[in-house]
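Below sits a lone chain in structure tokens, taken as the form predicted alone.
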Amino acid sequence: MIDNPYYTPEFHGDYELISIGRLDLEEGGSIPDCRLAVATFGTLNDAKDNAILIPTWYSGTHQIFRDVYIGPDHALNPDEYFIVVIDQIGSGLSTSPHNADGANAGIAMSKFPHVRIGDDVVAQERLLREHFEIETLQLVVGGSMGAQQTYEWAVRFPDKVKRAAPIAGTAQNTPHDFLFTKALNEAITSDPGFNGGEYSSNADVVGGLRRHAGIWAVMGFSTEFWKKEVWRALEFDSKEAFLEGFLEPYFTVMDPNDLLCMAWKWQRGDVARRTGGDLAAALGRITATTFVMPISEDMFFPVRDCRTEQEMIKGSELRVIDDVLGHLGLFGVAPTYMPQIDQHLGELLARPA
């Protein structure tokens, strides 16, 4: 176990660690004591039928949703709904390679087993059912890897999900996205300080994490973001200053093994595993009222890829979010981003389900 002060309430706000016990994994092996970091907003009603689930994206935690997406002035309104944000396995807050201790000590660091998107969803369903006694969800909504989990929820547990809103993500990862994520991973693992995953601190791998951030600069933001120098609106005076003042500090505090754990899942996200590789059959299982919400300039999950999947989901709608930032528009930096999200989610929540 590594002590990394970044993964504390000081940086992420309040959350509760809830154990769901032993979690056996799709790829074999298990997490002996799977603990999930959970942040809740609002009050669960007596009928336990006003819950919304938000799974998290790569490198992100509940903090971004608390600060940007949730509030009485948003569609994700805690005055009306009980909103549960569950940090994915490997997030650094839930059970992860760097924090595995106690019963999990045997799977710490490089020994951490491969986890799939489906494992996250099985763990989340167990937590909601056993800890909160929640059997149905008014909405599952998530961005990027959270969108992958949203699709998995809607396919795996169709009777439990009334509405689904995958934002900037796909149900089946593409070969291009797999290769991009491979480059992200190699930026980390090629650092001599990585030491086969047995480093003593994330600081040992700071060079790899910095290169990792640089690759995000190329793909995370759109070509238009750089061409129009949108970073000036974020109060940076050069693209180099933006990298050094925003992206690099964001990633260099994180744990390399945690990032690799999440990236492995991301690369292999595929709901068609449940239908013998037949994506149409998998998406055909979805009964939730679904809005598929790609970001217009996203270079990871372009609109065309999201549209192809959306057309396989009965009764679904494609709602494109216009944002020049591209994939990292998910951070809600542009003032035009959240109004679009709130409009679409508000309309979705108003639909009968």
Second form
There are 2 protein chains.
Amino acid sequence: MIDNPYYTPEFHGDYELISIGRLDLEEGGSIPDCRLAVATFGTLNDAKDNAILIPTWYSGTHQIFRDVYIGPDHALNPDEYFIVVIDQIGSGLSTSPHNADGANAGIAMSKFPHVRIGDDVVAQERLLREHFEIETLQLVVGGSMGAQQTYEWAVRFPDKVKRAAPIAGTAQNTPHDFLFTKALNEAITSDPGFNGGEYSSNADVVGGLRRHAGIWAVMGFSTEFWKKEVWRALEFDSKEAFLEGFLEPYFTVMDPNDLLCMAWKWQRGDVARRTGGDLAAALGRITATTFVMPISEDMFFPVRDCRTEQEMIKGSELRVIDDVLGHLGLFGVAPTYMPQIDQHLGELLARPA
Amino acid sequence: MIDNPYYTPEFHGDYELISIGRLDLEEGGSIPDCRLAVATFGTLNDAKDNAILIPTWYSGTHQIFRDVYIGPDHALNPDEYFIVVIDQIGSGLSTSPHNADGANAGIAMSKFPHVRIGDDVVAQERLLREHFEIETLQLVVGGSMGAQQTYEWAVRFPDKVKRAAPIAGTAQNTPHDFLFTKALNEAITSDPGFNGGEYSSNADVVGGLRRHAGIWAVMGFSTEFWKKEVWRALEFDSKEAFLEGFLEPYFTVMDPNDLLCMAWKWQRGDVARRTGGDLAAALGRITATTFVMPISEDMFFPVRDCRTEQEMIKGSELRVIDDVLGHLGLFGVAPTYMPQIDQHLGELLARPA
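We have the form predicted alone; now please give the form predicted together with another copy of the chain.
So here's everything in the complex, that chain up top.
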């Protein structure tokens, strides 16, 4: 266990750590005491049928949803819905390589088992059912790896998911995405300070984490983001200052093994694992009313790939979010971003389901 | 000086090493005895006005042009033209960090000075004039960094360049491209074996060169290249085998300092250095009949960026090459690639100029 002050309420605000007990994993092995960090907004009604679930993306937590996506002025309105954000396994807040202790102590750090998107979804379903008695979700919505979990939910538990909104992510990860994530991983693991995963602090791996941020700079935004110097809106005066003041510190506080745990899942996200590799059959199981929401300038979950999947989902619609930020438009930096999200999610929630 | 068997006629076929004497550099300093590797095809006519110049791209040499682009069945036809391919400074065949000896011995390895695209073009102009007595070029054509040099030629020596065909490259490098190249560089320099540039063999840096190849895998092809498994056409049976059997060995034989020398130039390619930063003014100097030829799926010299520049060049035309390989379509792997190149270059050469 590593004491990393980033993964605390001081940085992430209030959340509850809820144990779901032993989680047996798809790849074999188990997490003896799986704890999920959960932040909720709004009130669960007596019928327990006004819940929305938000799973989180790579490196992200409930924090960004609380700060950007959720509020009385948004479609994700806690005055109407009980909104549950569950931080993924490996996020650093839920059970993760860096924080494994107690019953999990034997699987700390580099020995942490491989977790799959499906394991997260099974864990989340159990938590919602056992802890909140929620059997039906009005909406599952998530971005990037959150979209992977959204698809997994809609395929695995079609009776529980009334509506689904995968944003900037796919149901079946692409080979290009796999290679992108491989490059991210290798930036970290090639740092001599990584020491096969047995470093004593994330600070030992700061060089690798910085290079990892540098690869995000190439793929996370769009070519036009850099050309138009959109980072000026964040009050930086050079792209170097933006890297050093924003993207690098965003990642260098994080735990390397935690990032690698999430990346392993991301690389292998695939709903067709449920149907012997038949993607159309897997997506054909979806009964949720689904809006597929890619971001126009996304370089690694491009609209083309998202449209291909959308066309396999009965009654679904493609709703492209126009954003020059590309994938990291998910941060909601552009003033035009949330209005588009709110419009599409508002329409989706207004649909009978 | 490092003895690297890759940079020999055994791997690159015949070429001539021609000294142009001392080359003073834009950034200061000089190369005391600058030697350029030159491969020629066809015969220079008595009027010395049937020459075509091809400058080379990052990691490439004259070899790919000889094997793929030049021939009696191509627009670059040695039966009609005297075609001169000049390997760029840092290419490993021309004067480069790894091979500096003789008069250049004092500037070997990590002390090699910064060279700019403009230095290459000045060196090439001198070589053509002094060695071949060529004062006029029917065409300058190059891909990627070769396109950067093509633009530099057309802006710097407008009276000498009748036609220009920059393929998959820009006149002014973009900030996104700068960051992509930065990630490539850092993959190399972060390898402990790099040792500040003072390794004893490229084999010391094989890990870094492999990660560098891994980043090329992400940006060099298109997302669709990987999704459609286009590498199967090259007779590999998995993307991993393609990486290990093609992309990694392509780069791991190369010299790290040579790659870094070229990358430094690439990052800073900018014809507007001639006009106080005014790109329109620089491109306005071009009198060559110009076809701007981006590749449709290029992830770092996207059509959008190339079109913006093309629109600043009087009488120019945008000729997009359709190729799912993306930037590395330049290798001419797709059977549909060279027919498009030949058609456009053939039309361009048929234009009065």
